[in-house]
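In structure tokens, the next block holds one chain alone, the form predicted on its own.
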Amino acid sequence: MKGSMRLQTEVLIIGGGATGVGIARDLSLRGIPSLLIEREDFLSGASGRNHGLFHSGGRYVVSDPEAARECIAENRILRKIVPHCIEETDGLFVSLPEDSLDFRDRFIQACEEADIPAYLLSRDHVLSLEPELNPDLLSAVNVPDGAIDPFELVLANAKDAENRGAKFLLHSEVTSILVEGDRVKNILAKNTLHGEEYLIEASYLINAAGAWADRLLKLAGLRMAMALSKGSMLITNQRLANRVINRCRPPSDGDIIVPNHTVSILGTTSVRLEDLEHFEVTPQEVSLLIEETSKMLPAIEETRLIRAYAGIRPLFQSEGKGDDRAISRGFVLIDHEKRDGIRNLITITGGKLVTYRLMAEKTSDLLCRKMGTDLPCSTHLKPIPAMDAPSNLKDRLKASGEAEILCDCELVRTDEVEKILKEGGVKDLQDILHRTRLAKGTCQGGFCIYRLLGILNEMGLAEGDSNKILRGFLEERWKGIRPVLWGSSIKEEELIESIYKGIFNL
């Protein structure tokens, strides 16, 4: 295409979530050059919009034992290669008086068959571990669940892949895919911030676009059956339990509470979705999540919520599956040569965050077979170096010392943010938030974002009108706060509103 920048690579990966970035790292370890393209920033899809559960597989062990076995196998591997991204909390599957103890017994048996360590705890012992639990509970089963930081996980993978030769093209959207005969010939893409156009030639194309996988295939004249399931979640202003709390019953709405740094995340719903771009958390979902999760932790009814958000699960739709919860949480790997006669196109979708490495391994194995090479996977053996900035609160507290603090809620240091900005690569405000814990605390950025804009201005990095940037952030922030705005949350929001109206004339 005339006027377009020409790029060439052996493998083009589309999608900057955990799977796409995991594939880039896997290929880099095998010595295969790759370029990853993402229309926004890393983690802009489901990878950055989940409840951070480090699955043991227990959640699916009765309904989807194959997915459960994948989860526990990857659980063991990730504990070895990315321990800095994981908090080993353990998890409890609690039985309330209205729950079937027959299901609990089936659950324990299924865990044994799937090789998931599980043992029964008495009511008194459970309450000594987690005093805020419903005192009427009957018992609980302990499993090796945990909490995982998806942002640190994906960014650490990306950094390691880049250090080994992988390349990334962020904020660039694929606009067309040219197929000639039995091959994808080239891809056209456009930068979403500045409008530059790219003509990309690749020997192989990997579609790792998650919920957007089918939309991408349509550019090549293909399609796949997908069910898009919206999962809504709520964030509390404090950490309510130290372990993951699950309801010991068949998967349903509002049956899990995950500790995440200084907060807890309540989840989740499953609502069929048609529109990928425009969706929101409804008041009905908020009420349902509070009602159901408070049956396990009654304190939730009186706890201040600081945000509501939702992610889209890309589920491979099988025939006859009317209930989204009945669709497997396993992943699907499609060789389009076998299915559609396109020799150099692969699609990978579905799965869970905890199985991202396995998905990358299977995709890269298929690619190597198509290339006629025998290069083994080593991602299960090679640890991923930690990011420079500490992720957990205890280490951030230790590191803060006399340093100037930019975000008081999450103890994000000014020098930490300045270093990221000097390294380059970040293109907008959201990129910075993805790379730090800035604006993830109880004020949700109300007291630190205007400080960040001051730094951007001082360093000459604020592109365009600062007030417009600030307004855009506040509008996005409002989407998450509005569904949970009552009680003390209203008072805080009125304070923040007065600050931005009075000081910044917004």
The other form holds:
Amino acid sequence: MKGSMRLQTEVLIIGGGATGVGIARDLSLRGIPSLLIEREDFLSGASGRNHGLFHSGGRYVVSDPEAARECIAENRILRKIVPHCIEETDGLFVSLPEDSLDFRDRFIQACEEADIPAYLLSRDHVLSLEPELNPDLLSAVNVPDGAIDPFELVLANAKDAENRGAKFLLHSEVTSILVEGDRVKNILAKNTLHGEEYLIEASYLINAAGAWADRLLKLAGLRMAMALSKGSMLITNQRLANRVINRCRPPSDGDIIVPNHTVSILGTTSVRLEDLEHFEVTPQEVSLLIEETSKMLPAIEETRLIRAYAGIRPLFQSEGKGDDRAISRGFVLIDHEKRDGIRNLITITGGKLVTYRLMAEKTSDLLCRKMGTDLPCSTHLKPIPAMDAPSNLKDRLKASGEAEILCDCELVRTDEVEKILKEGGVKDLQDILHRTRLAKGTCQGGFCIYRLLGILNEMGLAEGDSNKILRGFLEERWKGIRPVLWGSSIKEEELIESIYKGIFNL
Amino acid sequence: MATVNSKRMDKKTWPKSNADVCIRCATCMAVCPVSRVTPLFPGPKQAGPGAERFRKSGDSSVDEWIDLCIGCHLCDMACSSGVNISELNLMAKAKYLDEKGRPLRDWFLTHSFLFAGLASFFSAITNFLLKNQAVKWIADSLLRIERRRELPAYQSPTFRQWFRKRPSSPPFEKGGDACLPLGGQGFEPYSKDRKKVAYFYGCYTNTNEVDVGKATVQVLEANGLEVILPPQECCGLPMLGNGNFKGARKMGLKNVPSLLKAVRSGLDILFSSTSCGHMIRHDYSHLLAIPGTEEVAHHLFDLFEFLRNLRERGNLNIHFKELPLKIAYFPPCHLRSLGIGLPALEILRLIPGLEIENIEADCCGMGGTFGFKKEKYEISQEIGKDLKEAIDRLNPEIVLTDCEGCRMQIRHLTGLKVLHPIQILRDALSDTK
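Please supply the corresponding structure for the form predicted together with the partner chain (the preceding block corresponds to the form predicted on its own).
Below, the chain from earlier opens the complete complex, with every other chain and molecule after it.
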């Protein structure tokens, strides 16, 4: 194509979520060169929009023991290779008076069969561990759940892969896939920020586009049946419990509370969706989540919520089933050679954040078989170095007495942000927000984002119209705040609105 | 089960965090005297509701800077959302110091009431020692009590001794003797006129500024009131300010029954130290959960608040003589935090010939025991700079303020004569002369 930049790679990976990046790292460890292309930034899909639960497998152990077994195996591996991304909090499966103790007993039994260490705690013991829990609870089962930071996880993976030779092309969208005979020949892509076009020649193509997997296959004239299920979550202003709190009953809406840094995340709902680009958290979902989760932690009824958000679970559908929760949360690996006669195309989708490494391993194994090599996987053995910026709550609190703070709510230091900016690679505001805790606190960026623009300006990085950047940020922020706007949040919103309208004339 | 119960009890003792209602507006940052002068303290918004989000139960404290909160309550007053910022700070400070351990110095600074009687009795020796440079040097290097700070001198006899022995005084009564029918239990915005009032004078008046107590008694008597001294101990504020909840609560548990007895016998209780008053009225109930405090608080008045009430009902003795003095008045933080306006200023303005100006400055920087501490002395002085400049501009003969801490600091900053406003009011009441 005229005017387009030609790129060549052995393997092209599409999708910068945990799976795609995990594959890039896996291949880099095997010495196979790859290029990853992502329409936006890393984690722009479900990888960045989940509750950050570090699964023990308990959540699926009764309904989907196979997925549960995968979870616990990966749980053990990730504790070793990415300890810096995981908070080993443990999780409780709480039985309330209306919950069946038969299910609890089946749950404990199933955990045993799936090799998930689980033990029963008495009511008094549970309440001494988590005093905010509903005092009417009957008992709870402790499992090795935890909290995982998906941003840290994916970015650390990407950095390590990059150091080992993997390449990344962000903010670039695949526009067409050219199939010739039994092979994908070329891929055309376009940079979404500058409009630059690329012609990519790759020997193998891996579709790790998550919820967009089907849409991508369409470009190659193929199809796959997927169920898109929206899961909505709410974020509280403060961390309400230190452990993951699950309801000990078959999975349903509003049955989990996951601690995450300074906050707790209340989840989730499951709503069938058609439109991938436009979806919002509805008032019904907000009410449902509060109603259900406050049965476990009554404080939720009075606590302040700071944001609502939703992610899309890419669920593979083998045949039309009614309930999305009944569809396996396990992953699907498709060799399009067998399925469609396209020899160099693989699709990987579904799964959980916690099984990303396993998904990458299986995908890379399949690729190796296609390439005719048997290079072994080593991602389960080689730890991933930690990113240097984020640190735990205690460290950040301590440092807040010493350094200049950019984000008051999340105690993000100015020098921390400047370092990321100096390293380069960030293209827009969203990229910066993915790489720091900026704007993730009480005011949701109301006060720190304009300060950030000041820094961008000082560093000569503010391209184009600052007001436009601010407007874009505020629109996205508004989308997340509007569903939970009442009480003190509304008071704060009035203040922030007057700042942006009055001072920035937006 | 025991652990559960004790946890629940802790929660009752300490108010539930209302950090959730902070709207991050940073108004508190504009009034904080400490963060204004040092980058070491991140300011109320971050130290209070902000840091709350980072403190996990069971984690040890890392926020060493919390110890720099001076406890002025200015942030609480500025907060548009009613966040109890200084209480959050105090609780965090208590936790930090409980874990880290308190220096011996803090024990001395908060337990002066234990040896105050002795110090007064041997005041000549005590005062010689307190002024002695060698002693101050030792206190500085061993205890880290700043040597540039004057240590308050002790007086003999104490206020209480003076009160008992003075010829004009009516026989000393113990607080419990009911001399009026029991008043209503409910809240009365202004208590009815009573012939007797009880006086909570505080330790500093008793042993270090006896004349404040004398002036209080003289003014009240000049208004036809009989003063009764209910049994009392240190209010406990120095301990509370140093994060010692247990010690402070112990003092409160001694004081409240005695004050309650006085209240139930129909007496109003007056305080001349705004810090003691603030402690009893707010901290006893809110932070320390001492039973009976609410009832006491309804009958507890700042001395000038009480006089202003008398004035509003036309019962205040205003036969003042002319006092041609140029005076500056500084309202202490704890007075402002009481939310009663500036009653001393209102009353003093009735005195003919008295030229009195309000000093427009925030916290004096003393913060009770804060300003004595070697590591905090510089901060204390830096905070006081604004106040000193404001006083210099007014160029008064005398400075008045209701709090002993502020008086010490203003003397230290300016070298001027600094009195409690009641002392000037006494001087203006010609018939007491």
